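Shown next as structure tokens: one chain only, the form predicted alone.
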Amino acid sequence: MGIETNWAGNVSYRAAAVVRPRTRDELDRALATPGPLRPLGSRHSFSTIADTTGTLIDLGAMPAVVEQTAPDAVRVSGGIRYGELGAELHRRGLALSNLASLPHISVAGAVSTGTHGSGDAIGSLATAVRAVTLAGPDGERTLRRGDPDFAGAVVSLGALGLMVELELDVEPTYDVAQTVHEGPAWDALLAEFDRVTALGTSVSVFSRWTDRDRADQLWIKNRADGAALDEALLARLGTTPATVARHPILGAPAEACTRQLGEAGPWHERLPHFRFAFTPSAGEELQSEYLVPRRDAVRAIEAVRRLSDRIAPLLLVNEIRTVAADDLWLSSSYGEPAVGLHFTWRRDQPAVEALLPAIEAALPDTARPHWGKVSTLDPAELRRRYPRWDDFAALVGRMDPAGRFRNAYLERLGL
């Protein structure tokens, strides 16, 4: 039917209907619709995770809620986008510890898929969740941090119901300054990888893999009250500071990017790579991402480096970033800190899907694909890489025994 597509246009949803409730009564009526149900976020997933033959429910038209529930917590609506939430929190003198590269994504969608930003000491966006309220045909239930099933209900792939509300950890607002350093040498970067990723609060390495010896850019975001940059390390990397604003895709116009050149500003206007008012990233693209335990990071990057001749023709840019460990069952950083290798591809899905098995085979067998990106990893192998997979499957069986939120994507995973 294809009545809706995702942001990239590579997925046409087969839904019989798309419902955008504006009130709780309208949401309840949507949940009472016979047949399969699926939550639809900001459509930034490149996989078919949101697809269904039944009813897609988009919470984006529901009233935006931002309510402070404690000095260090806020209650928010699931459909609110991080760009809207960030501005409102900053207005109140509050902040989140991290943001993804795009502020355009919804809180519920990002949390459900384990989406993350970057930072050695910072977890994925889901780690800020201290309570989640899930709605389904049989009503609502709220799970809180410390409850037996909470760690399975946060990164939950939309399998447990609609995330209508979440309670998030917050802290006092802060400023961040962002600098870009060009041309770091791969050998030096990998030899001191731990020191490189500790250069700032959030660090990203960008490369088009057109040069096996040097990456394109090193982006460093630092709290304004943080330590000074390690200039000696930057010198060993052979970098030069950018003198004009840069886009992650070298040569692309930088007007859509957040301010750089060391100009400090509010956290929500610096931690993302892209500005909320602009079309993010390249617009016409596909994305894949694989997260490996930090202990395997250098080996994984070297594997990609060896495939660079095959990768570069299809690639817009590769980003490497870090995520702290957590205890969320389906998180790609479950149990130990992770390093993400994120690929923004040209929109040629057959060619990308033909290349991905070679990348997946070359990466360490600990790599976990991002749930919302394009991947070809065998479902049985994917399940093996999550120690709490069986616990999550049992939770799905208890919370959605009729399989109302099941779709082909989840069935392929064995849920």
Ligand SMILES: Cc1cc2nc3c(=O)[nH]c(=O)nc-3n(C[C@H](O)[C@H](O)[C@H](O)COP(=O)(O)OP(=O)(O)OC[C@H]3O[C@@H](n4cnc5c(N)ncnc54)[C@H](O)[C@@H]3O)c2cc1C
The other form holds:
Amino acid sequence: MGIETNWAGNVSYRAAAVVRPRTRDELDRALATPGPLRPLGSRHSFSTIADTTGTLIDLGAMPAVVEQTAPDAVRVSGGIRYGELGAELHRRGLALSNLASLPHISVAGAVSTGTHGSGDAIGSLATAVRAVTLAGPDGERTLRRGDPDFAGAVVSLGALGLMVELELDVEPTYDVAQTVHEGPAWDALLAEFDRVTALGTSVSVFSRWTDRDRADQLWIKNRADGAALDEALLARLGTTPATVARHPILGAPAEACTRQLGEAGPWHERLPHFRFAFTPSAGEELQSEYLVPRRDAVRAIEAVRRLSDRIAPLLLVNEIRTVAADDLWLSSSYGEPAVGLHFTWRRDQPAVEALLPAIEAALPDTARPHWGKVSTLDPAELRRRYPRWDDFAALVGRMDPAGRFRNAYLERLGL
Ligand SMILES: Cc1cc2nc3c(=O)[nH]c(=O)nc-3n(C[C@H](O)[C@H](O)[C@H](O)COP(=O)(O)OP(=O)(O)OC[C@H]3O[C@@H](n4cnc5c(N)ncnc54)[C@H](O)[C@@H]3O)c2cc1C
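With the form predicted alone already on screen, would you show the form predicted in complex with the ligand?
To see the whole picture, the full complex is given below, headed by that same chain.
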């Protein structure tokens, strides 16, 4: 076996084997392997969350399932990627309410880490889950929304077994139009932050922090049946509409990006920033993200702004976006709406890890790091920021008493 790595190449898995079952029998044989086990998705995490010294089980080769179970629900296989699922749902006249910036990630992997897109009124991708079927060496178990442990079993870091199937909320398909507005002034943006993030269904602010006075771009994705753009607010921000398609990194070629310039199209081809047929993002990169309660967002952005001289040399782009509150125990928007401060870094891990403690110390002490991205926050401090932490630890103890799905990442967290 050659060296198997994550998508970014910054994590070389220490697994003794990576298996890709194609049938239920092959999956059962994989689950019967002695020693540590770990689910593997599409490998888009930058942290060591998916690593193990035992056997990695990748569901990507299992048959893709998309089965409508109710007018507003579908059952899907855990290994299916959002790009494939989105196209199939749209073909059937259906849609999800939200997507992340790229459609290449697997549903189970994204849900397990609390992956999110942007939108004041829309939750993380995990909030669409209404049931999850988890498989382990001792069989499988389905937890449904409303069951006592359900809220702990969705964003569950791969700690409870393999999500072989999930049931997701769907709605009738819809169109989205995307526009880009360049050069919003930070002072005006922060003064009217709540109005800015309400400019569309899904809003992102991109900045390379080379300019402390102006962000680079405001991306607004609006449902075609939504309200017209608030031009007066855009004028107060001092933006100019982009007249060519843009990449989140201002100036980078935009052919991998979803259609902009206000051209309406299906939700699954507009909500992600990147197109499924192209290699996403900048390629050589690392990512970090901290989600702060909305009430702390302006303070958090000001803290990043003060550090911008140190951040800019390592940064490819910073994205600020919003996530609605949910009740999922390990969700970074648990209990309160959140604002994500995301950083796409140049791929220099020692330099990034040297800078992160300064960012983590400057951010409000409510900031929760994204599970799938690079952070250096002390585990004791991290646990303090999740009110349901002890409930999750107890759930891991009940569902995986032998610790078969434990890995070094979970041990460091005390799980
Ligand atoms: C270019 C790029 C853009 C990104 N954009 C966003 C974004 O817009 N928003 C955001 O929030 N994040 C974003 N991310 C981060 C990414 O969405 C998360 O890291 C996500 O977890 C990746 O899913 P995956 O399928 O690759 O999972 P992996 O990285 O393979 O695994 C992640 C975790 O999920 C677990 N897991 C995987 N499959 C299963 C399963 N079947 N059952 C149980 N557990 C499982 C693994 O054990 C591991 O703990 C981005 C990453 C990249 C590389």
